[in-house]
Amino acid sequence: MSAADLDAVADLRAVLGDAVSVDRTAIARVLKDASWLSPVLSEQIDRRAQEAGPVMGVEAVVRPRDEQELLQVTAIAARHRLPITPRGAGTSGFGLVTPERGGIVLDTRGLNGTCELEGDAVRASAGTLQGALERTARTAGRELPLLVTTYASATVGGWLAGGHVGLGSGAHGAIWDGSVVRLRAVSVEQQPVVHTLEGAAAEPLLHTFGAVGLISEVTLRTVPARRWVEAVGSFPTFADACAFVAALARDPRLHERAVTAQEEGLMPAFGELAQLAGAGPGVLMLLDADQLADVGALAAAHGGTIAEWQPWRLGRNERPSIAAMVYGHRMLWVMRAFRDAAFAHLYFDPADPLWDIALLKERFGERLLVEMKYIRSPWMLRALGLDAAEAKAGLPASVVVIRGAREHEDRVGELLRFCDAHGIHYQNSHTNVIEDNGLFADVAPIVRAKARLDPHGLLNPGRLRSAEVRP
């Protein structure tokens, strides 16, 4: 360390004592993340990590209790000038938590507490575990209307600084849709001010990776509580899955938490679910279960027929839980069926996602593997640039499966550019820079947000390109 780090180190350890560790397997161990499911990410890291070392520079990890020692933190970041990686559980799979320049990281697990029901909304401190605001909400009969599918492992200020959508997208869109009531936010300066960040004024902080303001805490609104099920559907074709999954999503007398097609390649990964569905193509549900029978006439109507798996519960389910099979958590079941895969995000036209999907297999054949959902987030179809009046069943997403992408270098840089090449939009999973997630395209209100919370440019430094930093 140099002079000035170690005066840092030690103004932080007077004030937090045995909150601060300088030990260099406890920093290594919280450099990681899941940003090993990247090809591009990992060959990145791996670089920074031979240049740099394995704890990147990093000086020590700093876990604050609550957010009076949060602010002392940050003071002390400020007056020595000190980068403050912040990491939350870890899930996110950006690459987040790899320090650009060393510093210290901040661990923000420390941050948890007791979740408050405010209303119909549900507060906690950061550092809570998602799965606890929605275990609170229940207790009053209420649910919240996104639920990360890593929700017993995820902490809620993470999951808003890092991810976007989750159990519930289908009916509730996205972060920015209306989810977050307000956020308390810690600014990054030597007299640090806590800042209350209400419906839109939030919006900068949300899946901006941690770089614009270190949040402390967070309110969330909550939806009347369902009672799910969950299912697989086997269908003929995937185009008639497909068809099913659209239908569902336009019928507003019918409630999902999630519903995805999946190619007949891709239902394997899923294990004894497999099985349950039989051969071909298949759809993962979580339904309401008073509903099932309705959604089973609807599925016969697109000539698929449904089986129920198990009732969902927010604890331990007794066989392995659709809800860890879609969204963000499906990566980790595909990667056990196809090693060498890297995944991208996919956003097809509203009009005819089915043209696109054509395009891509025309293209790449089985190399790509495709599922098929709607989010029904109006914020996501005008930061893409789509009509979200014409979008009557939501976005049509996908986390699309790219074979062999380990082996062979360029392969999703490949999808990417043919992607740009026919219009199909896509949100950038293999980058950690804010301007190239593909998500925002008018990055003013993140750089204006950021100059207020963190003048100095100390969180997460490289995260945002267009930053300004006050002299």
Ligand SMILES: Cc1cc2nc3c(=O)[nH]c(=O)nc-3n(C[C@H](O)[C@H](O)[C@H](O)COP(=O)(O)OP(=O)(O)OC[C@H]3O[C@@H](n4cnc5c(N)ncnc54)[C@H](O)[C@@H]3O)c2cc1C
The other form holds:
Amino acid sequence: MSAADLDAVADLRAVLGDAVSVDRTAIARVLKDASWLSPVLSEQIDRRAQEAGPVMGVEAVVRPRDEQELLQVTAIAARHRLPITPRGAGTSGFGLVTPERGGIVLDTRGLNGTCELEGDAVRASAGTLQGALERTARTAGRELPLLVTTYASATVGGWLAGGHVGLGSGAHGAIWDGSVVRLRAVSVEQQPVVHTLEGAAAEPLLHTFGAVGLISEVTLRTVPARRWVEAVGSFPTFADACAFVAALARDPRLHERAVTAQEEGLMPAFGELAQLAGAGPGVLMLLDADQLADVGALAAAHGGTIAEWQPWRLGRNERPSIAAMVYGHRMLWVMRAFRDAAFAHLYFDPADPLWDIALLKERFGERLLVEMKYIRSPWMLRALGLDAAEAKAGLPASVVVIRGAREHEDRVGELLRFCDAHGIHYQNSHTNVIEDNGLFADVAPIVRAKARLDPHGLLNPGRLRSAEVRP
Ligand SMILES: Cc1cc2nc3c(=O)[nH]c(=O)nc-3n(C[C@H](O)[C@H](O)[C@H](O)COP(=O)(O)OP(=O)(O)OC[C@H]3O[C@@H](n4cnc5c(N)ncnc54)[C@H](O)[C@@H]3O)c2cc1C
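Could the form predicted in complex with the named molecule be given as well, to go with the form predicted alone?
Full complex below, order starting with the chain above.
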């Protein structure tokens, strides 16, 4: 550690005491996230670890216990020009908690006071588990519009900075579509300021990898709670399954918290559940328990059947939960069946999603396995330049499975180049640079927000290439 770094750590210790750890094992432990899901990112991170050593130049892990301590940390970091990597539970998959320029890792899990109901919203410190906000909302007969599938372990601040969708996205879109009522964010300056960002003003901090502002508190909208039941559908063809998913998404009377069609080749990955579904393509669902019969009739109209699996509970479920087989969690099940797989977030043409799927299947065949769901996100449609009028069911979205991606070096690149050539949209989850993500055509508002909240460019350096740094 250099003399300057020793000074910085001593200053941190003086105000936070044993909430500052310089133990190398403890540091190495917090530098890992779920980026092993991407062969591209895990190779980059392994290479950096070999070059920079297991702690990658990080001096300390700091765990403030409240917003006041957070202000003290940012003041010290700004004075010593010490880079900060905020970290919640480390469940994001973009190599986001592996710093490029050392500094400190800021463990936000100490910021976890109680959740408070505030009218139709729920408020909590940024390090609170997202499931805790849902639990609080449910005490008032309400629920979160979007519930990340890692709700039992991930922090709400980490989800807003690193994630983007969750259970409920079929009805309520993504994090940019009105779920966030307000954020409190602490600036990284010698005299830090707490900014209160209402609604759209919070947007530059969403899914921008903790590089724009340090979130200290989150207020999320809630909606009336429903009694959800988990169910699985079986259909003669994948086209039938997709048509059913589209019809369900288009019908405003039918409520769902997850509905996703799976190609036949994917179904065995879901173990016991696949046996209930039977042969053929399947649909994994969380449905309103009072509407099971209506959804069954809709499935029958598309040649399919549905079977109830179990009631969904926020806590422990008796059987493996379908809520942990959809969205991000689906990757874990798929990896068990296809250990060589990688994933890509693709978005199809709302006017004719099956056309894009046919193109992909023609080119990649069984090397690419497709799911199909809808995300009702006006923000994402705009960001991708798609016509909202065509998107009556929402944005057709898929996390496709690329088989053999760990043996064949460039299989992810090959898929993304094919998408570029054929006008298929995607979000690139194999990069952690905001400009390369695919959802941010105009980074100017993000750059402006970072200049205001992080004028010395200390937050997660390397994530925003266009960042302007005050000397
Ligand atoms: C199995 C699995 C399933 C998943 N399912 C989903 C899903 O359904 N939907 C989805 O969107 N994502 C999903 N993810 C990704 C991830 O779980 C979520 O984004 C998660 O909510 C991140 O929370 P975290 O506390 O783990 O954040 P971390 O991984 O610790 O951090 C994520 C990012 O946020 C930054 N950050 C953390 N806290 C703050 C703060 N207070 N202020 C500013 N920046 C901060 C970090 O620097 C980092 O860039 C999944 C991941 C896995 C492994």
